[in-house]
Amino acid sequence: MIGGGQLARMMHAASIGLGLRLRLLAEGPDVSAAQVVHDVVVGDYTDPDTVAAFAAGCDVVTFDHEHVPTQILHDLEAAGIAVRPGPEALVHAQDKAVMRERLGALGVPCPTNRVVPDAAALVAFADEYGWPCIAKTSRGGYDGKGVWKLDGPEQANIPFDGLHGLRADAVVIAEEFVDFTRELSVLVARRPGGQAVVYPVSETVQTDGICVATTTPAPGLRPDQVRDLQAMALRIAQELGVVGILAVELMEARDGRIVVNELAMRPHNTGHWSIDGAVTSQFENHLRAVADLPLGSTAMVAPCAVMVNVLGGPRTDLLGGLDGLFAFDRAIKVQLYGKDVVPGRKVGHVTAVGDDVEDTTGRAWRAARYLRGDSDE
C-alpha cells in the first residue's frame, strides 16, 4: 500500500478478516495508517529507488492516493510486480486532460472542455461557451486545490499563476460552468479478469471542494437513471481497465444533464458509508479486487445510510467526546483517523443507518457536530 492516510488505515482494518498482510509505504512514522500497520517503510513515493525497494517481495502494489509518478509504476510492472490499478488505467485519475480526452472518445457525458495554453486561449474558450467558467490544473489538484471559478477575463491569469505551486508537468483545462443542483457518486469494484460490482448511487455534499456528507441511495433518482449511471460507471471501469475501486463523481445540472466531473481509482470519501451501510465495504472490495479474490455483495444493510465527515473544530480530544456521543445514540458508528485536530482537516467520520432519510440524516449531522465540538446537544 503506497500512501499512509486514512484510506490505507481503513483498508488495513478490512485486510485482517481476509488474511492479507499489508506493507505500507508511509509519508511519516506517525501518519494515520502507520499507527496501525505493522510493516511500515517511511519514504518518498516520488523516488524510484525507494518505491522499488519497498515493492520488492510484494505480491501486488496498490494505493491510497493517485500521486505516484506514472513512470515509477511502469518501472514496477517492467520488474514483474503487479500494480493495481495499473499505470495505463491510473493515469486517467492522475491527469484530468487525459481523462477528459478518453471519456470524450468513449461518448461519456462531460462538461465542454479544452486544454488552454495561456490566458488568451482561456478567454477565447469562455467567450465561446460563457462566463463564468471553470479552470483546473490537469495534475496535482485535490480537495478543491487547483480548481478555479473565473467570473471574467480579468481573472484569466489566476490558474496559470496557480500552477507554480502545484506540478511542473500540469496544464490548464478550461471547462464550461455547470449550474448543478447536486453532486452524485457511483463506485465500482473490478477484478483483473473483469468481474465487477457496483454500489448504489450516492448524493454528496461538497463544501470548498471537500466532501462533507453523503446520502445513500441518492434521493429522487428514477430507477432508469440509477440503472444508467451504474451501467456507465461499470463501462468506464471496463474500458479503462481499472482494477480495484473506481469512483465516478457526477454533477446533476439544472437542465437535467448528469455529467462526469472527476474519477478516482482508490477507495473514496463518498463510499465511506459502506463500512457500516453495505454488506461489503468499499475497502474490503478494493482489497478483494487487487488480490484477485471474488468480490462481495454491495447490497445495503438498511434502506438509508448517511455519512458525515468530522472536520477539525473546537474539540481537540475526539476520544473524550465518545461518552456523550454514544449516550445520545448507541447505533451511531464512528471512525477516527488518529490525526491531530487542525481546523478544517478530516479527522474522522460518522455513519447512521436507518429506515427514514430525514431521521437518519438528522442523527448523523447531530453526531458529527457534537464530536467536532460545535454543539453540546
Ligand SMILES: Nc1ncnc2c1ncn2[C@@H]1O[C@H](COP(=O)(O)OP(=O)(O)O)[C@@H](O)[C@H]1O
Given for the second form:
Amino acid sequence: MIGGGQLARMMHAASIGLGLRLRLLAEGPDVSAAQVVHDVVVGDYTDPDTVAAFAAGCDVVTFDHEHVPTQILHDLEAAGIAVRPGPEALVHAQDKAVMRERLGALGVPCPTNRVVPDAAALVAFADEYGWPCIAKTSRGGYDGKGVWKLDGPEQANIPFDGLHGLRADAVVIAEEFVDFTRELSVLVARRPGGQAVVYPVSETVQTDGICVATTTPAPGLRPDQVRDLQAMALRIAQELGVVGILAVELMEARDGRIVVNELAMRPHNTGHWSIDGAVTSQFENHLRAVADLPLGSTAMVAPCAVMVNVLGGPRTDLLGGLDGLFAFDRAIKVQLYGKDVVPGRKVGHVTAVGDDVEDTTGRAWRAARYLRGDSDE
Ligand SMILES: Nc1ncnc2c1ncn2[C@@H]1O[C@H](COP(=O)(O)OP(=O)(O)O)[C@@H](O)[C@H]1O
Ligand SMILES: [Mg+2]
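Form predicted alone done; form predicted together with the named molecule now:
What follows is the whole complex; the chain from before opens it.
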C-alpha cells in the first residue's frame, strides 16, 4: 500500500480478516495508517529507488492516493510487480484533461470543456459558453484546491497564476459552470478479469470542496436513473480497465441532467458509509479486487446509511467525546483517523444506519457535531 492516510488505515482493518499482509509506504512514521500497520517503510513515493525497494517482494501494489508518478508505476510493472489499478487506468484519475477527453470519446455526459493555453483562450471559451465558468488544474488538485469559479474576464488570469504553485506539468481546463442542485457518486469494484460489482448511488454534500456528508441511497432518484448511473459506472470501469474501486463523482444539474465531475481510483470518502451500511465495505472490496478474489455483496444492511465527516473543531481530544456519544446513541458507528485535530481537517467520520432518512440523518449529524465539540447536546 502506497500512502499512509485514513484510506490505508481503513484498508488495513479490512485486510486483517482476509489474512492479507499489508506493507505500507508511509510519508512519515506517525501518519494515520503507519500508527496501525505492522510492516511500515517510511519514504518518498515520488522517488523511484524508494518505491522499487519498498515493492520488492510484494505480490501486488495498490494505493491510498493517486499521486505516484506514472513512470514509477511502469517501472514496477516492468520489474514484474502487479500494479492495481495499473498506470493506464490510473492516469484518468491523475489527469483531468486525459479523463475529460476519454469520457467524451466514450459518450459519457460531462460538462462542456476545453484545455486552454492562456487567459485569452479561457475568455474565448467562457464568452462562447457563458459566465461564470469553471477553471481547473489538470493535475495536482485536491479537496477543491485547483478549482476556480470565475465570474468574468478580469479573473481569467487567476488559474494561470495559481497553477504552477500546484504542479509544473499541469494545464488549465475550462469547463461550463454546472448549476447543480446536488452532487452524487457511484462506486464500482472491479477485478483484473472483469468481474465487477456496483454500490448504490450516494448523495454527497461538499462544502468548500470537501466532502462533509453522504446519504445512501441518494433520495429522490428514479429506479431507471439509478440503473443508468450504475451501468455507466460499470462501463467506465471496464473501458478504462480499472482494478479496485472506481468512484464516479457526479453533478445533478437544475435541469435534471446528470454529468460526471471526476473519477477516483481508490476507496472514496463517499463510500465510507459501506463499512457499517453494506454487506461488504468498499475497503474490503478494493482489497479483494486487487488480490483477485471474488467480490463481496454490495447490498445494504439497512434501508439507509448516513455518513458525516468529523472535521477538526473545538474538541481536541476526540476520544474524550466517545463517552457521551456512545451513551446517547448505542447504534452510532465511529472511525477516528488518529490525526491531530486541526481546524477543518478530516479527523474521522460517523455513520448511522436506519429505516428512516430523516431520523438517520439527524442521528449522524448530532453525533458528528457532538464529537467535534460544536455542541454538548
Ligand atoms: N464544471 C463544474 N461546474 C460546477 N461546479 C464544479 C465543476 N467542476 C467542479 N465543480 C465543483 O468543485 C468541486 C471540486 O472539483 P473536482 O474537480 O472534484 O476537484 P478535486 O480534485 O479538488 O476534488 C466539485 O466537487 C464541485 O463541487
Ligand atoms: Mg472531486
